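First, one chain by itself: the form predicted alone, in structure tokens.
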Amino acid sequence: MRMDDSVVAITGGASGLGAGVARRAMSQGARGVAILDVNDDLGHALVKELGSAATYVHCDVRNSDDVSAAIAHVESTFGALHLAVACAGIGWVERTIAKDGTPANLDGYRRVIEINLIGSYDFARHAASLMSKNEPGDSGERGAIVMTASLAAYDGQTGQVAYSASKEGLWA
């Protein structure tokens, strides 16, 4: 997919991966990005360093209604959605259960299960949504939308189940 003239979404876009792909989405070009995140601090100094066609939106991907605002922003910031894409993501570690038969505790799990998956698919299903209004471009595409998933759906570590089981949803 070409950047220049695109706009671009990035759930999880204040830091690390969605950073990266933030700035990299810009120096090729992109008429807009984007940034999805829970780090408002770090949202609006990266939208700073971007530039005026950058904008930030706190957006807890956890809550579909924060899902939902964001992508209408975008809509409303650009008129259109090119490129989604989905950053956003946590790790947790903790085995199964404890030396002393102890069980792991299921809310962690849910929460990586929350943030990296459901949280995700909440974010395609909206880009997607919007994406379907653009214009078909050459070769009939409309969009394009990239989950961020990791070999741990395939090699997780000790302790990294609901990691492990995230990135694999993702994957399917």
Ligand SMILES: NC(=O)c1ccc[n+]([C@@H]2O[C@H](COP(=O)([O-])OP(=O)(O)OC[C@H]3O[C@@H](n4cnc5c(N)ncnc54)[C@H](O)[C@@H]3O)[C@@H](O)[C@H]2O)c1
Contents of the next structure:
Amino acid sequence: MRMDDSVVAITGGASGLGAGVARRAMSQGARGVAILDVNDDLGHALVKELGSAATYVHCDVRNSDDVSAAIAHVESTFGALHLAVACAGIGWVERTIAKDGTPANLDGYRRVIEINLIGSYDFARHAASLMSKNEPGDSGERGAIVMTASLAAYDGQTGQVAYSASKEGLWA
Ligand SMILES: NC(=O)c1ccc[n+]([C@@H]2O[C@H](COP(=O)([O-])OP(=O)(O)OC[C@H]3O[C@@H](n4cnc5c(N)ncnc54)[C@H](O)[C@@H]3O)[C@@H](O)[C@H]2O)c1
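Complement to the form predicted alone: the form predicted in complex with this ligand:
What follows is the entire complex, opening with the chain shown before.
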């Protein structure tokens, strides 16, 4: 898809791959870039670097109200959304049982699934809803959504059971 005059929203956009997408989108002529993240310091610093076509929204993808409000902010600020990139994600390594046989803590597994998998899907559904208002382009598309999976989706390492499951879910 062409980036010029497009509006891009990126979860986990304050650092790493997400920040790279934000910088690339701006350099290729995006009209607006929305950084959605929980790291406010990095998010605000990136907006300062990118300039007035960028905006930062505090958005914890585990919180559906945050996600819906962030997409509403994109619409009120830029009037549309063309590319949504779900980069928010965390890693987690814990063996299913410890050496003494104690079962792993289920909270860690839940957290990874909530952020990496459910949070990405929640963002995608709200983004798709806003994109559905766009006029279709020549190929009929109204926008694009990118999910960030991982090689761990099908080749996870020891202790990556939650991370692999979350990324395999995105792959599916
Ligand atoms: N870096 C790699 O080599 C690699 C490889 C495969 C997949 N990935 C995936 O790419 C994505 C980005 O990875 P990265 O290396 O850039 O990591 P990163 O830690 O630099 O960036 C992740 C961002 O997500 C944000 N985040 C965390 N929890 C959040 C939440 N609940 N709501 C909103 N934002 C939240 C963090 O604040 C951070 O800015 C992740 O999904 C990761 O699993 C990375």
